[in-house]
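In structure tokens, the next block holds one chain alone, the form predicted on its own.
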Amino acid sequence: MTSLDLPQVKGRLVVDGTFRVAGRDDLLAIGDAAYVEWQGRPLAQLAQVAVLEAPALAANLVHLIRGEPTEPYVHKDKGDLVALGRTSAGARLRRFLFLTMPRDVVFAGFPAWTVWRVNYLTQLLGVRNRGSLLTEWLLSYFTTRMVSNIP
């Protein structure tokens, strides 16, 4: 088995404005594995930066099977949202949701608890997988679990 010798950055791919590594056609990357620079810093590891690069990615490799040329991706920060145990979250929502803030918007506790399950909840497909979700959590949330301690 051979190895290619490509960039890395802390053991992620270095890739250009349209995720080509190296410069070559045949070999993209985008998540993870992909050292993606924005506003001169790198973009972070998180699933949320995956899937807005996704489209991208997918809209280039289209344009590479035709013969047409790339284009570059567009960055679109939505903020950030961090469950900190039952009720109890912090979220940093970026300004062009609200248009007329001059910042992001940073907030915590139950507010953003409570922003983050809806966000969950409409990024699942399917009435049946949302219900299924919120009656779980209504449930969890209004009782405690029986835990014993067998030793």
Ligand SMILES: Cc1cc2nc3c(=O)[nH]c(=O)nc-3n(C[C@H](O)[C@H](O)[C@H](O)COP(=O)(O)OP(=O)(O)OC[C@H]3O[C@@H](n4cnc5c(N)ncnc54)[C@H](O)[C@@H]3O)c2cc1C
The other form holds:
Amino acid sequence: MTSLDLPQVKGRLVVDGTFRVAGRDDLLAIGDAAYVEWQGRPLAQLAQVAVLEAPALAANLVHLIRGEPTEPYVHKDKGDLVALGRTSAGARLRRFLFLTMPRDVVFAGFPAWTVWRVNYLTQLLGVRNRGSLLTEWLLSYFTTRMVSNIP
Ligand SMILES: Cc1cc2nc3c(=O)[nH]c(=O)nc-3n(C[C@H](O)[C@H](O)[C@H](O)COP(=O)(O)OP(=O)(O)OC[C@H]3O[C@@H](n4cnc5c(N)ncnc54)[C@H](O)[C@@H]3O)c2cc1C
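For comparison with the form predicted on its own, please write out the form predicted together with the named molecule.
Next comes the full complex, this chain leading.
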């Protein structure tokens, strides 16, 4: 096996605006594996970032195969959702999701928890996955946690 000497920051491959590593057309990286700077700051190692980058990388891969110019990635942060206990959460939704809003929408409590849960469900693929998770959530809401007492 050959190891390549590639630019890294904290174990992440440094990529350019089109996800190319070291300017190579045959080596692209996204998600946790990639160090992507956006507006002077590195994008976080979060699922949202990886999910947003994936279609952009796929489009550039097609461009490269066809010999077309690649397109620079434009990061559109959607905001943050954080679960805070059984029925509470914090939410920051980016302004562009609500064009009439002057700034990001920030809220907490049960409304944020509902948005968190609905968002989570919609991210899953397939009715079966969504149905089984929803059932699991309902069961866990009405039952106590299963814990064992280890002597
Ligand atoms: C405990 C934990 C909690 C987290 N919680 C959150 C959260 O609440 N919200 C959030 O946004 N993000 C969270 N993250 C971060 C999130 O999981 C990652 O940012 C996201 O999964 C990155 O996606 P990815 O596709 O880049 O990498 P991954 O999801 O890690 O996928 C990489 C895949 O490549 C496979 N792989 C690795 N090496 C090889 C190889 N040599 N050959 C073939 N396959 C290989 C791996 O098995 C894996 O399936 C959490 C991470 C951890 C560890």
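Positions refer to the first chain, counted from 1. Between two forms, the rigid core is the largest collection of C-alphas that superpose within 1.5 Å. Keep in mind that what you see is a predicted model, and the values were worked out from it rather than measured.
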Rigid core fitted, is the C-alpha displacement of A22 between these two forms 2 Å or more? no
